[in-house]
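What follows is a single chain, given as structure tokens, in the form predicted on its own.
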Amino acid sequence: MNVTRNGFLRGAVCTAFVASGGCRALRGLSGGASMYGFAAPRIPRIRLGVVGIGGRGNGVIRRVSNLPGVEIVAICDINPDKLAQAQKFLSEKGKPAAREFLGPDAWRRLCDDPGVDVVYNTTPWDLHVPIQLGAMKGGKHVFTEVPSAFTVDECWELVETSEKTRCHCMQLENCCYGEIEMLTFNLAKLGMLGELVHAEGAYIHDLRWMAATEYPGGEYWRFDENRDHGGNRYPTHGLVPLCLTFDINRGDRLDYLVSLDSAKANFQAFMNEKLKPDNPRRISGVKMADMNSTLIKTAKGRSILVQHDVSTPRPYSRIQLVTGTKGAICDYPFRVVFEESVGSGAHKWFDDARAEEIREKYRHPLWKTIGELAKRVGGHGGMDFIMDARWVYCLQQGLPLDMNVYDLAVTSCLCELTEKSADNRSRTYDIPDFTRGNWRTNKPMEIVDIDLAKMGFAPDKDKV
């Protein structure tokens, strides 16, 4: 008999309540206090360790090196050349050399290093959860690329560990800091869209090239995920910004979902064209459908459509549609409309000039404060830099982070739940309440900003 990590006793208690859903309510009894609203003691000088010095890790080092009060003290990878490249960049920027951690398990030593305050995790997906757990157990705050977990159990373990250790565990969902996503949040908070009723988000990105890409030491790990899994394996880019706008975990919560996979054609057609007939990838094919569509109902009755498509010849889009009783906003391309008066209708989007006027007038404060600098530093049009500047500011000032482990869990768990639903004729699956009921009283996220002077930016902050 296999006993889960939750223990035999908890399982026995759950058995008595399974018919009423009590088991779900009892999950995650960590013994720690809620991390909602948690503010760690101020860290004026943040000692950062970066694990995974590939494309994303290199970007982190280049961005964060522009933020006052942050020192990259440790870097970790399995490839010595990657470490050397990072050290070369730090030297060229006049920064001290970082301690090096080399090898498949070297991240464990970095997580235990007393000279590191924060771990920035940009590794392949299978290492996301182990490194987050290792960092928190080592007393470190941890920030992890998306998705940060893949199963419901993993999400509960991250929640429990964050609560026990009192360490931040935040998912690095950079799209929450995109200009249009933040404009949407702003319009919603200002009441411009009225009562919110429906939203749509997506990750639509032609990544067929992964099927013909090799990775040092074996096949490309991200293609392996598409080969082995259906459902929505990358839900957060489209979903998390909508969750913040909808006050998910802060007055509303994701209740249940149904998920549908389309046929599978594009990956196979691509491999038939690009790979030799005896190539194992071409022979095995992929489980990932061309399109996964997931419908989510919230506790307050609102609906969210989330889509995932990484194989069709279709332009990139995250959709980002939010509709309310007074208007709607959408991206790719950017469009917006408001009703002129109650019941007057909105039968076409505003013209480009009026849409741009709204974009300028209601631009989020973070984009007003640091947007131009962010565009120059880079990182997906600047949103990566704004994301990093914001979490750095919060840690330096002793403020709660914009997102917490509950936001990570409720969105990352869709990786497992959407696959299960799609595999079972779109059966309905409940989405766990990782807040254990606290969503009812948690306060909504506010419109936030940063104080560049407090961060230590000089008056000529625009020069990087």
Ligand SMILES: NC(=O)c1ccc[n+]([C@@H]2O[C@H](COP(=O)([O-])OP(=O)(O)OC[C@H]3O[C@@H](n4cnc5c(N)ncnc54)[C@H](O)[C@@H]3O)[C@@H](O)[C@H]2O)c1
The other form holds:
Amino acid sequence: MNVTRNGFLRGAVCTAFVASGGCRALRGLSGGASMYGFAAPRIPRIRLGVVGIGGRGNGVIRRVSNLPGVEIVAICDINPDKLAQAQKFLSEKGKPAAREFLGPDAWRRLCDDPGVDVVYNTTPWDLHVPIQLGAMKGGKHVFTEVPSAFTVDECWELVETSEKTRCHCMQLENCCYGEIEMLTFNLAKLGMLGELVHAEGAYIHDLRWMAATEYPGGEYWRFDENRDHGGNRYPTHGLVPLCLTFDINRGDRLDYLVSLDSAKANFQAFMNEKLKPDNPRRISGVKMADMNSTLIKTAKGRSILVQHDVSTPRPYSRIQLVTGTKGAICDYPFRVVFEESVGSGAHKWFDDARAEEIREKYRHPLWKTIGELAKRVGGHGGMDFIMDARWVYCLQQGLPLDMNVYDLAVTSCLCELTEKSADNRSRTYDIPDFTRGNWRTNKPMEIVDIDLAKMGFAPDKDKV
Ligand SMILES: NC(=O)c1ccc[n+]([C@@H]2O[C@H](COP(=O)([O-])OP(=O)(O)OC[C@H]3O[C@@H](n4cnc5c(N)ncnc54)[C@H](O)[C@@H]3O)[C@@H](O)[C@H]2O)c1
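Let's compare: the form predicted on its own is above, so bring in the form predicted in complex with the ligand.
Full assembly next; the chain just shown is listed first.
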């Protein structure tokens, strides 16, 4: 009787836990050790496999082919033209041809291929999680475009698999390497902003053309995702850089959120106006709101606003506002202010000349080292190249990566949680602690750099 009763009680307690996300906090206890601070054995010559040679896949092939010690050995797509296009680029660049993996399931073979060390996953969203799991199970480090997962359960599965396989699983959040994002991180680390209290980030980018343009090939996958989901389906560009500045998973953690969808006035109307009458995308019932706003509270009591708007004629912005007790910084356009003396207040942002002085003086070391080169190689003003140079450097030198699977999980899980909250009158949702308590003792991220000579760049490093 007692056993039954205990069993019943355990079940009842667990059910209550599940309702609050608590049972999930116990997930993965039987997995491997934490991946925080994990450094894999050095890989001086990285054999890279790229899956999904579309917009982003082509970009990575172009960028990475400028990095010494990286060989693009495998390329995978469902479209033979995309493979041919990549091979043409490699040949023009004087690089060896990559092995080709063609077809919807060919990524599985690439993930199992012993000749590949690292998988770079630039596929549509529905393939992000299966390819990450396949790569790690095949013994490969995996880097995946944003968002790298969409549900809390998927995030846990990635955490557990990374811990068990001891393979890196990093989200390719290029915006963490943006010049202003890194300047903000630098100022925060140097104490120039005082104690950090609030931040705002966003993905405000008018993408209606992507859904409405009847361009050849019909790669409408992103529209389908937006048609079917509310909340914030693309939270990471605005949020992840703020998380690094706030030491999320390294002294603080995202605790809970509330999310609110605006009216759905523009996206569907725009497409119905632009698309031909027989286009199947002329439908009703688009779930994505024109604006989603999510408020997050951290364990240390700070607040973060994250917004998503891809369907109004509003100029591009990731906002990137960070306020502290001694100053504030913001982008779009770049502005900064410090309290000059206690009580002096800050009624206006510093003027442009002063702001530029600060930008120059406190530029992040990575931007000082490789910023000029990055601007020439390109990729969102250079940040994509800096991101690639940094993970390549870390793998070649056997260093921990800047971001790990816990950073991926705690930010990507917002896709599910914001949608649930927005669907339920902005109910509060707990954000799981994927570190399982380690956020309290994990050391904050430091200001990092790379050594170009160690990477094998020639002294005339600026030539690419
Ligand atoms: N970080 C950024 O700044 C940024 C910018 C744009 C897109 N993205 C992300 O990059 C990813 C890719 O976006 P994109 O704009 O390059 O998309 P895309 O549609 O241009 O490219 C996707 C490619 O994947 C291929 N593909 C589809 N199914 C496949 C399969 N089964 N196996 C192999 N290849 C397959 C397609 O043929 C296509 O070439 C998305 O996750 C997106 O969110 C990130």
